[in-house]
Structure formats: structure tokens, C-alpha cells
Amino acid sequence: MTEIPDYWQWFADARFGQFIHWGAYSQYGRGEQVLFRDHLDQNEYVSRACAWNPQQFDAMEWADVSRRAGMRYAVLTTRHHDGFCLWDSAHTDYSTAKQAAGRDFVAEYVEAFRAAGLRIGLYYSLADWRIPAYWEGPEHDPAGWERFRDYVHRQVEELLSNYGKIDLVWFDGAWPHSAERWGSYELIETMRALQPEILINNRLGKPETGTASADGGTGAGEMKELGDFGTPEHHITAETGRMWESCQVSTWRLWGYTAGEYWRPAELLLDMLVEAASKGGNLLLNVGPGPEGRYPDEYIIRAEVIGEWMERHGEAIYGSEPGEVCEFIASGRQTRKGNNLYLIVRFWGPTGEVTLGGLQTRVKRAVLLSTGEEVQFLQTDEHVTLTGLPIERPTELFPVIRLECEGPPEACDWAKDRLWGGDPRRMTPWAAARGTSVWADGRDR
């Protein structure tokens, strides 16, 4: 990976953000694009807006949940595709600040949880679907595109300019239009003048021939799109090149509250949280307030349920590095961080004992962190197995085991790719070891 500024090691230490997708769809019950999806009337729409006024939203609470589930930042929908700002703007009255609400949400927001230690990231929509120019673009409607795209890089200056340091842009809803047709290049320009250390995503439309840097033209490093950082989503798929983060939902499939959707264990949670750490990405986990601007209840009880693994486990994730030295998905799956190595287990078994294969760095202890005890092991050239561990998995989730190596754990050579990957001949010794023939013994007949 490109070597990043160390004012951006924070992103890449974190491993766990909040994503919040609050706004008023969160009315309808039926995710955050019921404008488009139930192809609603756009004055009623409008109306039902503009009337909202959340009585229960508390920023303070809202910080306070995310921070004990040991999330170390946030992203807020300032403004999703219906082009409803929680702010107060002075580009449009279409606002929380300037309709029945009568607040800036952003405002609140970033006071609570820059006061709960956590880094402060704002998502906003290029799209606005009430506009006709954001459908037409700038080849039907060159003069309406022209007045859209002013607004929004108006709006997007205001945020980075009216609320101190933002940590982060989230950007959202390129399509169908290119990197140039957004003016994306100036529009980065501008965001680094106002905030120099800002992160940006890589959702500000895709450059209309050759590639793109990632600070859009400064010099750091050539990537297929703008931005500093790749978000992978619904899925977790490691980026070369630059840090990555995995947005994900934590019901089944919406992002905006959604009366009667189903909610995934804290188990799944928690693991899609460990599998973008053993990657070497963050984790965006996401939640929709109902609207009346309360975290649904089935969310805190994971929130709580992650949090207090983290409290005993966090050493794991915070700070980690790509861990998958050596296979262990049987068992479950491994960080790293200077000459430790972890091991998360998905899978206890009633045995008593944990084999990991492969290890070619010597191990000097093995602490259990759930419980702080150290755990007696056994070495040999290729397998490091454990032994006296509980029988009983001694935590809700994930136990971990943390292996203190002599130094950076490596694999050994078979070990260093996974099964159905590089070079297969490197698998040829140990077969050869049985005999070359179809025969139980290996030998010829």
C-alpha cells in the first residue's frame, strides 16, 4: 500500500466507524430511497419533509452507543439522494435548520461526538432527485447542470467550513455522471484549502479516460478513481493501493430504518468486523434511526454485545495489520501487529486444544485474552498447536489467543497462499512424500 501521511494513521488504526443513514425517508419505514424506489409524488415527498421534526434525537445518546461498541469514528448523512439537508444551509430552505424541525442535525452531531472522542465524518449526496438538470445532465441541460453542480460544490464547501475540523467526506451518488462533469478535480482542490488533512472516498464519479490520483492531480499515487480511501459494499474485498473501509448494513439489506426488517446476530456483526481487520480494512457498520431519532433498541443490544468484546479483545483489531499469515479459517481468523499474532476464534471446540499450520516464526507465549490466562503450547517445524484451553468457550463471541512470536510472524513457504491459490507446485514435495501413484501405499504396480 502506498505509504500514507501520518495525520491519516488514525483511519487506519481505527478499524470500526459508525454509519448513520438518517433523514426524513426514515418516516416511510421503507429504507432511504423510497422517493425513487416507490416512485413517490415529489410535492408530497417535499411536504412530508419539510413537517418533520424528530422530537427524540439526541446526539449525546446516539455518540455515547457508538462509542462503548468501540467505534473510533462516524459518518452522518448530511444530505442523502432527496436532497434534504440536516443542516443549516444558505444554498436552499430545504433543512432541518429552516422547516419544522428548526435544528441543525450536522451541527449536533459533530458537538457530541467529537465530545465522545470519535472522529467526525460527514456523507453527502452529489444526487438530488428533486432536480430535473441531475437527470438531464449537462449535454440536455447545460445551464440548469451548470446551477447544480454550483450548489453542490457550494454545499460541500459550507460543510467542511462552518463546523471545525472534519475528519471525513463521504461521498455518494456519482452516477450516471463522470469525475469531470461533477468538476471533481476542483472540487478536491477546494476541500484540501479548507481542510489540508481531510480524508475523501472514492465516490465522486469515475474519470472519463486514463487514471486518476488519488488527491486529484497532486501527485500521491495513481488509483483508477478519485479519492484517498476504496469503500467496498455489502461485501469485504481488500484494495491495493490505499486503505479501504467495508460499509455494511446491520439488518438484512437497507440502510435507512425499515419498519420490520430482520436484524443480523451480533456474531455475524462482529465477524465482518474481524474479517476486514485480518484484510487490513476498516469496518463502516451502519444502523438507521427510526424517526423520531432513536437507534433502534435491536441495534443497541448488538452495539453493547460488540462493545464488550472490544473492551476485552480491542488489542486484536485497533491497530492491526493484514493477519491471514497461515490458514486458520477452519478454526477462524488472525491480525497481526508487530510480533504478535492473533488468533480469533470463530469455531471453539470441545477438545481443549487449537492447531494453527504453517507458522514458520518461533512463538514465545500465548496468552488467552478472554481470560488472561497463558496457554501452554507445543512447536514443531510446521504446526503450532495449543493445549489446556476451557473447554467451554469462556466468551459470548470470539475467544482470542494472542501468540507472542520471536519476531513479525511469517508463514512458511507452502503456507504462504491460500488453498486454490499460487503456485501449485509448491504442494508437490508434500504429496510426493506419500509416492506418485493412485495406490493406497504411493507405489507402482
Given for the second form:
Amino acid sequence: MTEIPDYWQWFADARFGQFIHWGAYSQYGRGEQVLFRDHLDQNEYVSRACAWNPQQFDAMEWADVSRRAGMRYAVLTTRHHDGFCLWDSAHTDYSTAKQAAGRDFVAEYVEAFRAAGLRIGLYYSLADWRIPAYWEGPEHDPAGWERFRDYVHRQVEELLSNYGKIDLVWFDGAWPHSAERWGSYELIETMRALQPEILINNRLGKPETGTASADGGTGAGEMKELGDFGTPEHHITAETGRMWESCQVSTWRLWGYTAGEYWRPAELLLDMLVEAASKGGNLLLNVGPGPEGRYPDEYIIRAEVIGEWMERHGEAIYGSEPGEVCEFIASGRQTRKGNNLYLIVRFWGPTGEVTLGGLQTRVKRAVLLSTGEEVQFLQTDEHVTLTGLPIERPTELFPVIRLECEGPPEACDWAKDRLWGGDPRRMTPWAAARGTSVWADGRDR
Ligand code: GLC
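Pass me the form predicted in complex with alpha-D-glucopyranose (GLC) as well; I've looked at the form predicted alone already.
Full assembly next; the chain just shown is listed first.
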């Protein structure tokens, strides 16, 4: 990982953020892209958007749920691909501020989340599906494109000028246009002039065909050469050379509110967070608040369960470094911080024992974070065996054991790579140690 400036350290340490997809589309209960996916009548959609007047939106309530879940930052959709703005924009009347609601939801969000101690992120869709020039592109409608692009730039400037310190901007919807067409490089310069410490994601342009990142990116335009952090979506894959954050839904695959949806269990959501941390990245976990402006109850329940776990076990997550030191997947996952290795145990067996193979560094002390109790252990060259653990799972979600080591935890040579990776020949002596007894003719092979 390349060095990051001090003022970005908060992002590397945070590990857990709140994604919020909320807009006029929430009224349809069919995800955030219902306008396109259902090929809705544009005029009907506009009238419904303009009439949208959520009565139960209380940004302080949202901030409270997100903070208690253990999240350290949030990202709100200030405008999605439908173009309807959640703030008081001087450049359009198509906003909650100028229409029925008469409120600047972005201002309310910023104020409440900042007061709750969370860092502030703003999602902004470059795409605006109402604008023909967006679909036509600059080759077919140069003047329209120019006007549209200017509108986009002015709005971003506005968001970075009127709401105090903004920590992060999360672009999306660059497809089908490249960073050059969007004027992304100039936009970034302006953004840094307005907010020198801002973090900008990697979706400011569809990579040009023929470049290395064109193949790796998605339609959303995940660029390799542009962006302070990567945004793997629906998957948790480490990026090298820059920070990254996996964005994930708490439901199935839509981001906006969807009526009748199934919810992922808390244990799965937590596992995604732990997986991201174990690989050195963040989890940006989404909620799609309902049309009236409330987080769905199913989400609140899960957020609370995760928050309780984070209170006791958060030290294994916040500020952690990539932690897959040894092979441990048959028991759970690992994170690492300084001289500590955290074992986040998924399978809590009836034996009262947990074993870790291949740790070279000596362990000085082991503590079960879930109860605060010290744990007895035995360490050989090959294994650390923790014993006398409670038979009953000591926490509803994953128990965590902190191994305090003599130095930064490291694996011995054979354990540096995972199964199906590394040099296979490192395992030859181990295989050879079996002896010959199973062969009928008794000969060594
Ligand atoms: C994709 C979706 C978009 C969503 C985003 C969040 O780009 O198309 O609707 O907002 O992912 O990562």
C-alpha cells in the first residue's frame, strides 16, 4: 500500500461505514433504478418525485442507529440516476428543497451525522436519466453535453461549498462516458481546491476500451488509474496500492428500498465486515430507507446486534491491518494490529479448544475479548492450542481471541501461503512424514 496522508488515516481505520440509498424512487419500493428498469413514464415519475414529502425522516434517528452499529462514516445519495436532488441546488428546481417536501435533506443529514461523530460522505450520480444529452453523448449533441457536464460540475462544487467539511465524495453512474468526457480531471482539481482533504472514489469515468482497467471495471466505471480508493461492489476483493471499500447490500442486490424484501442475517453482515477487515479494507453497508423516511425495522434490528458485538470486539476491527497470517478458515477469520493477532471464531465447538496452525511468532498472552478472560494456551513449533474456553458460545455472534505476540505476528514458511496457493513443494516434507504403513507392499513411495 502506498503511503497515505495523515488526514486520510480515519478512512483506513474506520473499517465500517453506512451507505444510504434514499430518494423519490423509494416511493415505488422497487429499488433505486425503477425509472429505467421499469421504463416508467418520465412525466409521471417527475410528478411523483415532486410530490414526495416524507414525514418521518429524522436524520438524528438515522445517525443514532448507524453510530450505535459501530459505523464511523456514512455516504448518502444526494442524487441518484433519476436526477432528483436531495438538497437545495441553485441549478435546478428538481429537488426536495424546491418541491413538496420543502426541505434540504442533505443539510439535515450532514448536521445530524456530523453531530453523532461520523465522517460525512456524499454519493453523487454523474448520470441523469432525464437529460437526452446524457444518452446522446458529446459526439451527437455537443452543445447539450457541454451544458449537462457544466451542470454536473456546478452541482458538485455546490455540495462541496455549502455544507462545511465533506470527508468523501462517492461518484457513480459514469457509464457510458469516459473521465475525459466528464471533465473528471478538472473536476477533481476543483474539488481539492474547495476541500483539500477530500477522499474521492474511483468511479469518475468509464475506463477507455483497450486500457487495462476497462476489462476489470464494471458498468459503474471502476477505474484503476483514478480514485483515492477502490469500490468493489457485491464482492470483497483486496486492491493493491490504494485503500478500498467493499459496498454491499443488507438485502439481495438492490440498493433502494424494496418492498417485500428478504434481509441477510446479522451474522452474514458481520462476516462481510470481518472479511473486509481481514483483507485490509472497509465495508460500506447499505440501507434503503422507506418512502416515509425511516430505516426499515429489519435493518435496525441487525444494526443493533452488530453494534453490540462491535462494542466488545471493535478493537479487532477498527484500525486493523490485513490479517490473514495463517490458515484459519476452518475456524473463522483473522485480523491483526501491531503485535496482536485476533482470531474471530465462527465455529465454536463443544471441545473448549481452538487451534491455530503455523504461527511462528511466540504468543505471550491470550485473551477472550468476549468475556475479558485470559485464556490458557500451549504453543509448539507448529500449533497454538487454546484450552479451557467456555463450552457455550460467549457472545451471540463471533467470539474473538486476542493473541498478544512477542512481535508482529508472522507465519512460518510453510504457512505463509494458503491451500491451493504458493509453492506446492513446501509441503513435501510434511507429506513424507506420514511413513509407509498404509501401503500393502510396505514400500516407501
Ligand atoms: C451500482 C448501481 C447503483 C448503486 C451503486 C452502489 O452502480 O447501479 O444503483 O447506487 O451500484 O454501489
